[in-house]
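Just one chain follows, in the form predicted on its own, and it is written as structure tokens.
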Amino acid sequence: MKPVITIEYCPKCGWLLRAAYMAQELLTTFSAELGGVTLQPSETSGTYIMRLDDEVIYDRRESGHFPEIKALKQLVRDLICPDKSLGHSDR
């Protein structure tokens, strides 16, 4: 099976349209590597937490800071097809 990334973040915040550009911009990028990406509303404020199957690979609140797009797509790379090309977005 494919893995799965979920994007939870709050819908109080705002945040929809961040997880929905995140998304796409996964789903494009690794169309043939990916199962999915799902959006989960969160019930807890302030959340924005990306998760690969179970495992959170990013927290915002750990990290201070929205994710780039660019190390993003970087890290999803380097976990599941970490011989994969991203062109422009490795430079």
The other form holds:
There are 2 protein chains.
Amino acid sequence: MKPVITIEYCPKCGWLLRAAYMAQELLTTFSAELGGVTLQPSETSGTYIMRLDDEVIYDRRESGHFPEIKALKQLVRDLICPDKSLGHSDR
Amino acid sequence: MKPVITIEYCPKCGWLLRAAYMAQELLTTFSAELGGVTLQPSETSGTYIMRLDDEVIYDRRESGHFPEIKALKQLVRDLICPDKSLGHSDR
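Now that you have shown the form predicted on its own, what about the form predicted in complex with another copy of the chain?
Okay, now the whole complex, with that chain kicking things off.
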């Protein structure tokens, strides 16, 4: 089973579009490595949590901001395919 | 557990954007009723299959075309919350 990323977002905060954007970024870069990305509406206001399988890899509440795409891709790459080059965004 | 929709799409056909668009349509309409929508890259070329939990509810190969959004929402509504009105798109 390939790893699955879940993005739990607050629909009331209007974060669906942001979550869908990040899902597409991840699926474009890790098309062969990921089993999927799940967009999950949260029942808790202000939530923006990303999980790799069951492990939390990003929590907006802890970091105080949304993830930056380059850093997010590096984080996911390091966890699921550490030998993969991310091209320009790795430099 | 709320129902989860999975969209298995062919990345080589370039159908990620279409799948992500449909995911956002479904999550906008069924924000409270769905547990999530998973975007799942397929390893089989030409695949565009939608599942509600484990049940196939749409298969492009069988129908010969992509789902129309209004019909898709009615299909999902009938399965997960038959009493819900879809407003304008129901008429």
